[in-house]
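Below, in structure tokens: the form predicted on its own, a single chain.
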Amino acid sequence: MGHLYEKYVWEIPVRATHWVNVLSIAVLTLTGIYIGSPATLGATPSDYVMGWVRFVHFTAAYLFAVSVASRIYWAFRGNRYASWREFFPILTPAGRRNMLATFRYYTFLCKKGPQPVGHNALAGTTYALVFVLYLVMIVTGFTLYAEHAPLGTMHKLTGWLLVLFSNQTLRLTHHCVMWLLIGFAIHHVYSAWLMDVKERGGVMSSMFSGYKAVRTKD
């Protein structure tokens, strides 16, 4: 086992968008569940509970959309660990080898797996799929939101979806993807904690500081 060195891996835009996504998804989930199954929380109609919940939901949605767009932009401007290439290891022979080695490690077919500085190959691929889910949530959400203003710019940009799919289909898709993201979040936290314990690379703390413990000085 080699010496551990401290390396700056996760840049500020990566960490900032990560935590903005965490906060916005938590708020969107809680308010979305209420909007989907409203309960009477106000003593009188003037309490305007649903109105406030929808306002918080839409504000968090705008924040989430800006955060996701910023992270996609940084995938083309950031360092090698923030690069879009980290999310598509299948495009290179080395990436495919790392995917297979990580799969063998995860399925207990070998005792030691790759220890990349950035994302491991399977995690990177998973994050690419998660970003697809993010985009589905943003597009379906803003399509439903734009229905209140049929002549507005947002409706002109997203209204074609209502031609292809019904309002209820979009709502069901929006709702189902929410549960997929909740499932991913549970798995994500568990995996990060497990890798932190096994690899001792400081995965959890690196999402605050940006630094990871690595075994090479490259």
Second form
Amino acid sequence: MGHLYEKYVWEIPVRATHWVNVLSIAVLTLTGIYIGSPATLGATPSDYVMGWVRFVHFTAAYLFAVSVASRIYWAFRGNRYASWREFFPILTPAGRRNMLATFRYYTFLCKKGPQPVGHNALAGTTYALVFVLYLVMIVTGFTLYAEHAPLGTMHKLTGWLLVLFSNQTLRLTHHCVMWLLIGFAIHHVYSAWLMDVKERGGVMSSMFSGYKAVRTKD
Amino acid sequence: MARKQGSDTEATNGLEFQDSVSTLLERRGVTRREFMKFCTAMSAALALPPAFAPRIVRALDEVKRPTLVWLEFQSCTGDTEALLRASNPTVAEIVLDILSIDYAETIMAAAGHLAEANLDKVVREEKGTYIAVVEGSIPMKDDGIYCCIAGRTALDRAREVCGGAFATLAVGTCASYGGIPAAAPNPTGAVGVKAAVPSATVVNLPGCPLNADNLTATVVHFLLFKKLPATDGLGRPLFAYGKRIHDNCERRPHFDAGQYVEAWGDQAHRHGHCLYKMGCKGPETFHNCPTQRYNDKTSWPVAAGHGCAGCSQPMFWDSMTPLYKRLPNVPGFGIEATADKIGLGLAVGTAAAFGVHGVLSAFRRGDDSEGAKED
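Following the display of the form predicted on its own, present the structure of the form predicted in complex with the partner chain.
Then the entire complex follows, led off by the chain already shown.
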């Protein structure tokens, strides 16, 4: 057994964008569900229930978009654990080996999985897919949002999507991806908890502190 | 229309070319005041400043009877009906009358080869200057045999007539995007004019039916500016289709307030609240229905208590259904499998799967680590 020490893994931009994403996705999901199927909460026509819910949804959408853009930027500027390479382990033989070993550990086929310092190989791959879903949400969301101003810049940038796909297809996509992200969130929290218990690397608290318990090589 | 006037038209035909529109209107019992009112209404329909009204008067006064031919293919004649019903008669119809409508199956007096000869003459002698109006979709499957007129297919006729026109106005959703004939499974391979004749200059005026005011306004725009109006990505004039129904809807305050009709005929419905939950497609439909309305501005679906069906959007019959629900059904599933049921199933399934995994992991021994290994 090597010597245990605290290693600084997750830099501030990684943690900040992570928690901004958590917050904004939670707000976007709750407000989005209301927008999709609202309850009658207004008592008089001068109330502004849907107006406020949509305002919160759009504000959170901007926050989320900026956060995702910042994280993508940091994937090219940050340390090796923030790098875009972490999301594509499938590109290297070692990464593919780690993916298979992690899969065998998750499915009870072997006792111990790899103990990576950064993302585990399957998680990294999942996050690449999740980022694709984020981009789908941002693009479909802003395309639908821009329809209120057909001569605006945003509609000029996104209008081609409405010619390629129908508005209703984008709406359905936006709605279905929300459910995929809810499914991901359940999986994500469970996996983090499992790894926290089994790896004892403090992965949960590392998303606040940035530090993980790491062994030096034997 | 012009040919309905019979012997009167024949006798004055030569004069009509020289007379101004206002003289002609006067002869038909339309006062100057009514004509001015029409021109003002048109400047409003085109979203132009009121100062343009006199310029419209001048433009129409100078008009030299542009020729217009009205082709009808796979349609229910709803757009012709809308045009005829819109006015009985009003200046709008007469201004269209002033155009030389040389071919329009439903309303022309000529029949058979004489009618076809009329159309051939226009195509031959007025190449590049006449306006073609197309109503109904064009079938493409099996060489287009599903719609033939005088022994020729709709596609063949459209290529010839629309190809030689100054511009083609596709009226109604069928002519614009295929409409109901093109709804899945589209047995005749129906498409809109632009898809059938890509080389033609086409302005789409969708709607089911077309709002005749928008057709009149497009023609007036052409006479006023000698060019076609600016269009959006779907080929529709921005003056009529540049804004969402939702954003101009008279029920919009109830949407923002959070007051929704929950069932047909409930208290909220009787009070005129928002039809969003009843599947109204106003938020995804671009048309001037709330402001221009139908049947001489009498009413429109949402004012009458029914949600918008999105009839002026491409492929509305496929993408806007179910008409009484907000979202389309997920493709590839049964009719009752909605996105929310699938989504909730996915979320519950994920939680259950990881719950089981968690229990199994809790009983598993010997997989503990002492922190990640440095690499």
